[in-house]
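Okay, so here's just one chain, in structure tokens, the form predicted on its own.
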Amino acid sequence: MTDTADSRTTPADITASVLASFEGCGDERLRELMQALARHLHAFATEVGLTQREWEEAVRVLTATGHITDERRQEFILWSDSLGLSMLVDALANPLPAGATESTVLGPFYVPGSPAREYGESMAAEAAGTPAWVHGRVTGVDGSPVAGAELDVWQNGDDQLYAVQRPEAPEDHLRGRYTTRDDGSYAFLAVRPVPYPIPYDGPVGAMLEATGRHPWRPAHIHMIVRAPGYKSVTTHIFDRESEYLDSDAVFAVKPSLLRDFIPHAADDPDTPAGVQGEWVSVENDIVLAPGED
């Protein structure tokens, strides 16, 4: 064959061949996803002039991500969070009516099956920081109370760790499921959260260091709120006084989720049962959008 410019395979030819290879996919949505993925990956490589050495390093990083991931640690979720993809997918998936509580990332430390707890019961199986009385109401966007809603709650302690990160920690430490009363009210005893770094001893941490970013998240409490007839919402309670609110490593801060943690003295007459010493309280109402998951 004659080696001419017209006969040589170009980068555009390669992309076209890859896109064409998915034409036979019978699942229309899967075909759309795979073709778009290939199109954008090829466009990225072309835009930056990706080198062979850079691509080999990317493969090494992906391999290391798989090796460090286990039942207690999900490095792929950390990649998604730290690149803002988790928040973008969440925003695309959860358009909300005016007044509904905004959603945010699930994070890598959620564990399903937390114990059911009574109104006002503590989540702490051991000392974990300044006690925090968290209370509020769950309502619909019309203001009507939502009775029987479930609040699935989890958080870190003053050691900056979630229980799932500590093999020696009691299994149900700092997590629990609470149910709203007839008037939509709920309350539970947590601890005041503290800022903490996402795990940075792996590939994601190496990326953050190399790019001049920090791994810190501002202080927050997680919750998923579920109720029949309403869309579930995965959200946070952020401490308005926390550091890193303007530079959250996973881009999850939304102004509507900032709350005031109000300090109380040990002799405050409203001190919750079982609390000794100083404590804080935070009011956090949840507004659910109608619909089904």
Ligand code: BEZ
Contents of the next structure:
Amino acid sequence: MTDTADSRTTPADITASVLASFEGCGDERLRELMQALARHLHAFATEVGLTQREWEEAVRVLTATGHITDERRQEFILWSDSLGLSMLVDALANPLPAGATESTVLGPFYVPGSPAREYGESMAAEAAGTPAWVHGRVTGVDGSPVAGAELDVWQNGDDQLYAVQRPEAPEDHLRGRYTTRDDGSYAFLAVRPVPYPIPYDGPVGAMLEATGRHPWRPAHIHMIVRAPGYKSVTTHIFDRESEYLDSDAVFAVKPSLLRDFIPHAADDPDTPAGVQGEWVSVENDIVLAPGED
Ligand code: BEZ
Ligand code: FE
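Shown: the form predicted on its own; wanted: the form predicted in complex with benzoic acid (BEZ):
So here's everything in the complex, that chain up top.
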């Protein structure tokens, strides 16, 4: 064949060949996913004029991501979180009826199997900050109380760490499963959460540094609320006074999840049993959408 301008292979020809290679895929959804992935990947490379050196650097970053990942550290999810993909996938998958409590990221520090705890019980196995009385009601969107709902709760302490990040910490420190009473009410004793950085000693941290972003998350308490006949919701209570609410490293802040942590003096007559010194309280009602998981 003569080497004329007309017979040259163009970038668009390459993209078309890749798309065509998936035409025989018998799984319709897989075909759709792979073709769209190839189309958008090629469009990305074309739009930015991706250079050979940049592509090699990207391969190095992906390789480093694989190397740092193990059972305790999931750097691929951290990429998804720090690029807002986790929040986007959640928003696409969980359209909610009006009034239902919004969801947000699960994060890497959830450990299933927290101990079942009583109404009002503390989940701090050791001193971990200002005591926080967290209370509210779980209802359906029609306002009816949800009795027997489970609130699976976990949080960090004032050292910024989750217990799972500290091998020496008591296993059940700052986590617990609470059950709502007949009127849908619940309460537990937590500590006031503090902002903390997502793990930044790997490729995601390098990206944040190189792009002038910070790794911090605003102060929050995690919970998953489950009840038969309702969709589970994975959510946070955010401290309305926290730093970083407008620049969360993982884009997980939703205005409807901000709550007031109200200060109380040590001699407040409502001081919960076992609390000494100043404390805070936060009211957090949860509204569940009907359905199943
Ligand atoms: C967290 O809130 O625990 C978290 C979420 C995403 C990435 C890192 C931490
Ligand atoms: Fe967290």
